[in-house]
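Shown next as structure tokens: one chain only, the form predicted alone.
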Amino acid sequence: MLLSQEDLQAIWLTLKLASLVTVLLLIIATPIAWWLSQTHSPLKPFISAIVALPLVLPPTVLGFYLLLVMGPEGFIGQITNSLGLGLLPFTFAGLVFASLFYSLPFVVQPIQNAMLAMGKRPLEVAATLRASPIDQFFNVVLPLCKPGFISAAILGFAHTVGEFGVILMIGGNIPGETRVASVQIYDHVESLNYANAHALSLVLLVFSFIVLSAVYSLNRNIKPSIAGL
């Protein structure tokens, strides 16, 4: 069965959500990961675990504390509103902020470990040759790094495609503002309309599985490429 006018509409709006977040979560998650992965600190495994929280923590409970907090009497209800900006539950803007919060550990994670696996020696190198702090990010550490920023960016993307609950506790079920591709799946098994649910589970299911195999080719080949350095 072809795609509704609704289905189309949603994952139009998931694929903007998803486009969105994976570039901010790479700004912000990348000076996260290189601090986790050269630094000593005792805060290092608080900060690790807060990081990971959303691994093991169940969507609805991160989605209830981000619903208060953006709330009128939330920290950062406060803050908009007072900026002129309004409330940021129920729009694309508070489903773009829980989102950031959801997927974090999925683009942290992967950055983390190609920067552990890069070893020391190459900063060393760059080092002697009096490269800057900056020369050696840009100029060693990316580079050689460049296969866990693109497992990265495919598992914060894919992630965020693939978010329920969190969604639905932020944004509800606004028809082209916060209904994206797994509510309209929802709200299909909700009308027991099984027809329209199967066709667009099934776009997502094949998307899913594109993604874990590009993800899997790319992780065989990080450590023959570091291994030759």
Given for the second form:
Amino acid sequence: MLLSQEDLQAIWLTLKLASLVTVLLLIIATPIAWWLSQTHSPLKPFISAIVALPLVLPPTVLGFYLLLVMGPEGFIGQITNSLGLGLLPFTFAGLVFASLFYSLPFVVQPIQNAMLAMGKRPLEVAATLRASPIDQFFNVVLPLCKPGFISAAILGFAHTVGEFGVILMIGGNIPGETRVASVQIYDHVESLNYANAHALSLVLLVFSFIVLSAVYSLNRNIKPSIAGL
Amino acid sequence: MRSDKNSQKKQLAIKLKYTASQFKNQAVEAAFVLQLDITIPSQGISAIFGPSGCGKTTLLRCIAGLEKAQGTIQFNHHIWQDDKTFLASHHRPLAYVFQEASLFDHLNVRGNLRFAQKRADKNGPPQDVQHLIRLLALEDLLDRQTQQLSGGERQRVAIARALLIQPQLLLMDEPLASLDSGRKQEILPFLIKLKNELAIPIIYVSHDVDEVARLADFIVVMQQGQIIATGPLKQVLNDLSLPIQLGDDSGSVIDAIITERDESWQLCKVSFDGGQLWLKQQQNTGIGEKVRIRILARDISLTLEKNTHSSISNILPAKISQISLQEDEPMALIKLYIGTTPILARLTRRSVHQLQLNIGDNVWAQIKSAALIR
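Output the structure of the form predicted in complex with its partner chain; the preceding block shows the form predicted alone.
Let's see the whole complex now, leading with the same chain.
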């Protein structure tokens, strides 16, 4: 087995990060996606742009700003400091926080697209069948948009696993705390340890392939728009 | 005294102003305005009739609370909307059947029906679900996925689902418009059965005169966001002063009773106030049954003397009560009374001139065809 103890630790950390971020993002992204899919507010283009920024920004830019706001002089840094939590850069919590931004569009957009594809009609039908807005959300919106939520979860998870630039900027390279698989591969290559780099890269390659195959076969029988892709 | 007061309040009173603006190239274009003040009886079927785009659906959506307009809506003695109140759709005791059957695709037929049952009015009278399922012939569809249903089947499920919510008012937005004529004929008898069995008022939006003539008791005629006529169906259909441009569809509706059946010729005789007609027999109709008959104005011709050598068997004496002529229109509409029953005849303006027809004249009405519509 070419995977070292440290490689396994990096994989475990990566999975822990990605799982936590996915769960948090599903909770955060759902109301954002709902608002974006329903609103006619003039703010909509700006909120959409903010959500989509991580798609186009170099991760180093995102990482740089996050480093600033989470630092001792930054807005977030002052809050965490005053709460006695210390500073977030170079901690696992900091990685989670940064990843929420980094993977946000990958979770918001499939859910938003599924909600748009669903349209207003099912909600109107539910309203005339005496379903309150909360009842409508849980018993109509969630089940009808389920494929979109599944796509969102898988894409959010996979994208967080593939994160590198942001982590390098704000997380550094602390084993067991911030050294995720992608950083570990970078380390292996830097130290010309190509065999280990190969092994870990292959693991990520196979993982990514399996994840994407799963998304596409799950959505094979569903209209692409409903799946949010 | 008190019951008198209550019976007066059994109605749906609507006073609305709704403005929809379309934005095109940043300029407001073609603002659609719906403005009306009507009272609809809250019993039987009331049809909202008019051409596409006249605001029928918008009116229905306002009643349901799906669209917000300025004004007041009062159902019996409950205020659904006024200056201070706007009752959300899910708090209004109504049900809505949409034009295209909007079943929930994540649930099967049974699931769709249960969705309504779970949320039904708990204070309503106990409901015979099995009876409703039989009435709409859904027995074999219960375990089907919604995607496996035909258009007509979907609409029947949607109607059953709407009724299971125990509404006090049923709104139907062109429930047959998305179906072909075969499927329409499949659903219409169900609607007539429902009308006869249910105690709840139905508001039925349609642009199809035939459907309205079959189903409605009361009619509201709309044009470009305005109401141009409202009243009992028979009265409105026979009113020449109304600018209803029905053209080929102009006609009258008569309530009659089947009094005789002639099995050898497969005909039946119906009697109405003022006369009798021989019609094609229909299955499931027996002597003594109340029926509704529709006679199109273009199927009536007039003669001054009784023509005994005609293939037309329904020739009845009538009296002209009104003539509507327009200089730029080749066709004229004439209102006749056969006994106390009014009917319309559509002739060319030239025929009216050649026969020298005048109000008060006695003529013979040759009725080429009449349809038993329920």
